[in-house]
Each structure stands twice: as structure tokens, then as C-alpha cells.
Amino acid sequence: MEKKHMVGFIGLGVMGKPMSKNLIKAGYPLVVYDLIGSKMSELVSIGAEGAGSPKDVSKKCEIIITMVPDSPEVEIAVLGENGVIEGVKEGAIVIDMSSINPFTTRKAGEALAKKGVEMLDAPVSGGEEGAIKGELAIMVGGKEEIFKKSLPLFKSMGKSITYVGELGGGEMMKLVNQLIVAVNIAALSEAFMLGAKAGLSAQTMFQALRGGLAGSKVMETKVPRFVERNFAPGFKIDLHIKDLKNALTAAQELKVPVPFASLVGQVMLALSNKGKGANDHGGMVEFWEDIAGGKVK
């Protein structure tokens, strides 16, 4: 049986904690770190080793995974004081699974390369449920030989793993994904509100539409939340705002107009300003309910 590499995991939030648990279940020896020390306790109780900083993690591990909120946090964790770069050994692999700006990914990759360290960007889709079940979609950018070497590790956390090309490509693919998901939820919210005002129940619309061209994985996941009024976060509105901000930045850099993404970003911002930024992005339906004076139920 092949010996598994020592893996470090930095960032034990909504996604990082269940992903870490799946690595332990798959038999990987794990070193974990989070800014909030109490988040490490549960992982330590099931076999992980706690660390005092990202530098400490990288000293002990051959593969280091980061799963943090946004570009500034990745820069701090990887390139900052007591960051991964200060302790990492030549020949190690750093895998950033956060959803960030692809230009930040390339900056980190260039800095790590000077120390003989490889980097992959591997953002995920599937939300908390996918992370818990080990069924995430993982989009990976970087050198193909490093991707192949890391594939068994990805398979312990995800169900659909796709190599997309050079470093930064995974992040760009995630931005494409997030744009599609955001616009899809907005379209569902708007259309289901129209039907609700006309007297149609959400469940009836769902059953009538799900098998046709209007059906989608987003509909299957989010419309039941409309019906149940369940907006506990699988993926928070505030995090989706961050992803759309990164998509808009990339679009501006590439001179690609993205008017629908811009509009949906404003809808999410309005909800965040009303104190709903920690709700699931399926809670976008509440924006249309507010302006239409009705409920999708």
C-alpha cells in the first residue's frame, strides 16, 4: 500500500472543516491550522495534529492546502509573515482551494516557484453539502504532472475533478461557475415570484419545470429551499458577492462585458445591506419577494 504524504490544511471554515475530515477518513496524516484556534479542536480529536501558524504547517508537510475566504487571506497565509513560504521545503506542493482572483494565484505561484515549490489552484463548487459528502466539483490549474500526482488527494474530497490548464485556470473556471450560478438563482427567483403572484405554488412549478429545458442542478438545489424557507448557509451571499467582485475584476481586465453578473451582484449587495449576507445565496428570492410584495411558497 502506497504511503500517503503528510498533508497540511489551512482554513477550517464551513468548507475547510468537512474537507479536512474527508482527508483523515481517506487515511492522510493531517496537520491543521486556523486563525480561530477552537476550530482545530474537533479535527485534533479525530486524529489531526494542530499547528501554530501556516509556517508551522509548511515545515511539517509535503502538501499544503489553503482554504480561506479571499485573495488577501491567501496572500497572508502563503506569502505573509509566518506564512507558508517561510517554512515550505523545496519539492513541496501548495494547493490553494480558495475562490480568489486568478491574478493573486499567479503572484503566489511565482513566489513559490523561486523556492522550488509547485502550486496548483483548485477551487471547488458544491457548497457545504458537497464538502461533507466528499462530492465537490474541483477545477484544477497548474502543471499537468503535478495535477496527476495530486489526483488521489482530490478524489478524497471531490466527485468531479477536472484539469483546466495552467495556473490560474482553476480560479478562472470557478468565476465562470459562480457567474452562471448567480444568474441562474436570480432567474429562478424572478420567474418563481411571477408564478407565485399568479397563484401557482412553488412545488407545482418545480414539478412542472424540472424535467424540461428550464430544469437545472441549481433548480434542484435551491427551489426546495424557497419552499421550506430554509436560507441557512450552504454558500453565503457575502461570499458570492466576493466571487462576483473577482469575476468583474477579471472581466474588466479581459475587456468582457458582464451586465447580468453586475446586476445580480447589486441584488446580493442590497440583501447584504439588509443584514442577510450570511444567508444562503438561494435567499436571493427574498429580494424579488420584497419588491413584488409576495412570497414564493
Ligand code: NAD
The other form holds:
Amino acid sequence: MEKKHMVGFIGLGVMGKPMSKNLIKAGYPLVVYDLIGSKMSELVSIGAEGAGSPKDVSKKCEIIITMVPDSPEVEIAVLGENGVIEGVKEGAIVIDMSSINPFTTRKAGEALAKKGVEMLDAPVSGGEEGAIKGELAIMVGGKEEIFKKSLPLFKSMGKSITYVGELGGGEMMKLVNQLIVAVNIAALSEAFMLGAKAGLSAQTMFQALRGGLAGSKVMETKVPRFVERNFAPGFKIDLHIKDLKNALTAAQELKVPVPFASLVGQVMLALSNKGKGANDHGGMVEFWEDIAGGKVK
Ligand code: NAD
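The structure above corresponds to the form predicted on its own; please provide the structure of the form predicted in complex with nicotinamide-adenine-dinucleotide (NAD).
Complete assembly follows, chain above in first position.
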């Protein structure tokens, strides 16, 4: 893929903004759009062109990326009124990098294929920090030749880029990722609360665990947040609830029992009901602190 191809970026939130900045840094001419107009100004000030709708983006671009919250928003942006599908040119590539239900991905892919447009699903892992540093892990589904063509674009946003197979495979992979992360944070919260009640400091537990089998990247990232009481997102509890909901839907479809995903989803829902849905998912520890009557510190 030549760098001179015009790229469109739809959804400029926690992740979309730094990802699109990295595309500009890599030399891609960029057209941007977000439902909230003010989110475009920073990108426009560094050289992007602002658009009036996803349709407007797709009229101008050969590659269109979406990075919105969930399946309904992808349907609106891609298939809805004034959506990408209304303006997209034959031969264009649509890349959805949001974390959504794989069934919606396939529905969008089928609709776009009727217009001669290819689609990849390429959800990411690595959080805001990974997005800012251009070090995201990207899991890509779709035709392999389209993946290969799009690789330079992915390389300007990510470090570990894995082709996982047919369209929808990237989203399925991301659901697997999210199940692992959710259950990990829950296990850390429960165990650190137990230790804290017994008088162990979080710092001591962190040091004792990090070199052994219980150490993990999730622990390295989330336990410092427990200690510093820093629950600013990051990755919002409400977005993780959405991922677990999508994992449960996929699991139901595939007839796979996922009791841990179900249980941790309930914990996150309880926190969301207490007004903590916009906290980082590391804030899950507050559920265990609440039921144990103590603090991990
Ligand atoms: P966010 O809520 O910060 O940003 C989403 C943006 O999409 C917002 O600016 C919103 O205005 C815009 N939007 C919503 N509907 C739109 C539409 N129809 N057209 C145009 N713009 C629209 O969310 P985020 O944290 O950037 O996450 C985006 C996606 O990436 C989600 O699927 C999330 O699960 C996934 N993700 C997030 C993280 C993270 O750490 N935040 C990490 C990996 C993956």
C-alpha cells in the first residue's frame, strides 16, 4: 500500500485520536470524523482534513478506518444513513479497529462486498499508552492479500501485528483477549484483598509475585493503579462490560460455557451501577474492597 493513499479515520476517542496522530506522523494524508465535532479540531490543527459525515470520509478516501465504541456504532457509521457505504468507492478497503461482535463484522463485510469493497477487522490491545506509542497489538481478520496490502498502515499504529484468518477472526481473537484480561484483574483484586486483610502491603505482594509464576503483564499494569488509587481510564469498565457481553453472545452461539466471563461481567455491572462505569477496569479492586471491608494499599 502506497503511503500517498488517502486514509479516513472515524472515531477520535481515547484510542482513535492517538492512532490517527501516528498515521499523520507516518505521512498518511488523513480525513477525520467524529460524532462530537470538537474532537476533530486537534487533528485538523496538525494537518488532517475534517469531514461532515462517514459518507463524506468515504467519498474522499481509499482506506477508511473506524474506531468507535461497539457494534451499533459500527453499524451506524458504516451501514447507516450518511454512512461509509453511501460514499465508498469500488476497490476501497474498510478497516474496523473497534472491539465489537464478530457477527456484526461479517454483516458489514457482506454489505460492503456487494459494492466491491474489501473489509478487514483489526481490533487492538495495549490501551491508550500503546496507542500513543504506536505499540498496539493488532489482530487482523479478512483476506490475507488485503492484510498484506494494509500492513504498512498497521505498522504505523502497532508493534505486534497478527493475521488470524477470515473476516470476524480478529474480533473473535479480541474477545478471547478481553476474557483473559477481565478474569486476570478479578483474580488479582480478590487475592490482593485477601493479602491486604492479613496485613501484607500491596507493594510487598507486588514485589514477591512479579518474578514468579503469578506475575503477569496484567499485574504489572494494573497493580500500580491499585496502589496509587488511579482509576482514571485507560480502559473503561463500561467498555469491558460490552466486550464480555459480546463474548457471552459468541459463546452462546458456539455453545461454549464461559462461567468466569459471566461472573466477572456481573462484578463489573455492579460497579457500573454504583457510578463507576467510566473508571479504568483496574478499579474492579473496589468491588472486593467493598465486600471485604478494607483497602488494598
Ligand atoms: P471512546 O469512547 O473514548 O471513543 C469512541 C469515539 O467514537 C468517541 O469520540 C465517539 O464520539 C465516537 N463515535 C461514537 N459513535 C460514532 C459514530 N457513529 N460516528 C463517528 N464517531 C462516533 O472509546 P475508546 O476507548 O477510544 O475505544 C474505542 C474502541 O476501541 C472500543 O471498541 C474499545 O473497546 C476499543 N479499545 C479500547 C481500548 C482502551 O484502552 N481505551 C483498548 C483497546 C481497545
